[in-house]
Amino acid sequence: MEPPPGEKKVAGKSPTRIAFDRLRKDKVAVVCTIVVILLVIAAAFAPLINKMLNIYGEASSLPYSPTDVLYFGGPNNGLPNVGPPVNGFTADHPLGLSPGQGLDNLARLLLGLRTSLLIATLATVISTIVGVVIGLVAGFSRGWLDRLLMFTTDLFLSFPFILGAMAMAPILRARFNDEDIDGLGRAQLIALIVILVFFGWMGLARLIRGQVLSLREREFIQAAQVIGVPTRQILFKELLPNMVAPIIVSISLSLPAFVTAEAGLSYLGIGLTGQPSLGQTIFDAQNYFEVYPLYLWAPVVTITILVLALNLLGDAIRDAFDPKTRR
């Protein structure tokens, strides 16, 4: 029905639409979204960017010998003879070359960013699926199944993350490694994702269970049960759509946590060792901090910017979906 002349038409908005409207008005969220998108684009197109700039981040693709671009002997032994730290900056290698290998630092940084974001994204997606399914089943079921799932969740929460990662990494690598270089890299990648998922689903499972406990007593759920709607349909078509907000918030906070965890594990030698990643780059650069600080600061600053942007964006998403906050 058309409103009377002189009155504006009132249109209803869903909670998700209201949240996205609030996000668009949040300047911090907009800036962080732009930063994250730029970093994701740089990571996704890292091989293409490296090819366009004619820079190389892997030893297998180097068109020159490391002896052509490195000092050997003297006080600068192992340092690059092109660009910093001995010479000035050059446009051919904006962040310089890596000591000992002669790889381009910018190319290696982009490839490392690509690997770290890939691992963090896969770990976030898989752990979210696991956490949502376990939380839904535990919250909707009553009796022994709920108690068993929550006991398992508490058991995983009580296990030390670093100790578990150190114990699981060699076992998983041996399981997936088929004794060649590609197989080792693939085994390390799978092992790292499995470890992050293994210790990353519990928080969301507990959150979803709490939401289901409050929703399962609502009239629309009881009505669905009375008319004989299958349990799977109640879980995934009635309950799950009402938990989009906490799931989105959890994803936005899990992603930076997994980026940091990947860097930390790679730095400790538990993660990736034979392929570029942000943590591996920091591990390689730690011994050159005194003579070549740029080699270390470049990946550290990149991780800081990425994690800070993701965290601030996660906070903004959480506030946008919370009707009690006003920003």
Given for the second form:
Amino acid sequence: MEPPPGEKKVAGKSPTRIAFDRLRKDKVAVVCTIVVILLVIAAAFAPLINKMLNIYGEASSLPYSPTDVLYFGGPNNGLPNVGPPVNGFTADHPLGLSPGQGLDNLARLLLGLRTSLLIATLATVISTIVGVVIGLVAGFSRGWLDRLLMFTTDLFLSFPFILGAMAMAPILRARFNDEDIDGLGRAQLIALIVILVFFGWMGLARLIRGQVLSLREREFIQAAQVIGVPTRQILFKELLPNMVAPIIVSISLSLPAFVTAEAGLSYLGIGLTGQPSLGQTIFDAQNYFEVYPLYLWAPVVTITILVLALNLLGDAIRDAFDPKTRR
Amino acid sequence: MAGFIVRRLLTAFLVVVLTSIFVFVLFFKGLGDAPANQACERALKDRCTSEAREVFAERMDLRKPLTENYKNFVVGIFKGREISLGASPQKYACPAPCLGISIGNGNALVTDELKDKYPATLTLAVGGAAIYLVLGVVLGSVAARRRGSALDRGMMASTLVISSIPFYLVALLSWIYLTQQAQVFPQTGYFPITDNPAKTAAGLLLPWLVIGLTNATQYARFSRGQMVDVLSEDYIRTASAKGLRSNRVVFKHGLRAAIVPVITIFGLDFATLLAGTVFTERIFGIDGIGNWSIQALRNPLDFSVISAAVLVSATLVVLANLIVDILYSFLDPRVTVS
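Other form of same protein, the form predicted together with the partner chain, not the form predicted on its own:
Up next: the whole complex, starting with the chain shown before.
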């Protein structure tokens, strides 16, 4: 409720409130938020934008034959015969067409951004839930369960991520394998999220456990235990609201990490192959750096801006929640 | 102290055993009959019927219980064993330490291949790690000493930006533009250090620099934080008040206390590097563990290679953890182990 004019409001602010006030004054954070929001909108409405601009990013939906828009033979073999790099800019395809496939680069970029953000968001949500639950349970249960959970966490931490992903990718794919392209695409998507979650929950679990260990000795938790509040309610109603800050910080820092990991795995060929992905596009484009730099630079710049903005925002959020820093 | 080391060794051993069980179950249960089917299709092409698949699976021990297969696998590591590839009843000898047979590479022994590829990864990791440790600590100390100055703020802002950009993009772009186009750096790759050390250094110069510079930023930030804490301690003020030169105070008295946590992180990072610098090796065309495992994923899928790479790398990380933990109690007299 707004205080009446002339009267100064004397009210306590929650730590989250203070953090958001500090964030709003942080210029870097504001700029990064705007960039991220714009990219999220572009990704969310990618199919609609592509339809409006009449551009196509997937081979299965292409209304024209790739042979119509590509050169064959000669020095320009495989390059598109409309737009860059051979002919100048054309408004029909603002970022040109991809060599060899005849797909629109802008459409592919937007769809790639969409998959990237979708995978990163899902992986962040699931790994956050897993991490929080394991951390809460481990921190609250003394004795063998705590030791077992922490041992498992350390076990996962000693597993090299990329090699683990390389080992799991073909197995998961063999498990979900379907003959049709659609099924394979979905299998790869699920496999990738499973891999990212598998190697992404440990940091938060340890952090939450540490928080629980210190919070459980406080009076309000002991009081709740004494009056017989069920354990589940203590965990999720009493403890969890006190850990909003570390969870938000962890979410804001794992999003860019997952975007980076997804594109990296797709670049290596163990992530997505059946659908547009920024990493896959970079892999396709790396040999065209001389004849068709735009093809390479469009996904490189997009992913750099996305990850940079998310990381800087995450860093600003961490500082905003940290009472010791002055920005 | 001895009790701590023994307990730590036991835990490390347990982790290695559990990892090996995990890797084993992942590959031998997770894949099901896929290796047999793949071998069958490779050997018989179209004539690979379901009966033929069954014969292949039988020969490759896929019909035996998991525990027996795991026992064979462990015995193979310590004593060696014989492996059938399915195509014929013939068995290939695999002497200890046996990690399997690589079907992708003319049925070579995985252990031999591993020995063959490891020097490249090791040389790459050692060079890159040396650069980032030294550069990071020096930059961090300098920034901490001039805390709040334009130099400090500029340095910290740029480290934040550099560490936010995906590493593989930096590696890819520097390879494309510095080696391929501008040819500032010689063609990258691994040339055995025993043949011609100068050529080794030339081929790895750019990869070393890329690993070194991108990771140095993180170390600069971290050692700056540590150094800022240490430099505000009373004993540093005492040392300055005594009239010691500023350099001596910072680098002899300050750094010694600040570097312990940095070394801890370094141990773990170095182990990760040793575990396979997949992106670096792939982009710069260095024939090490990372590139080897990536190639094993191409057709035909070479599972013994990937499982061996995972197992060896995980063991290295566990060992590094162990060494760091034990070193920590020696380096920092405040740490007591009970």
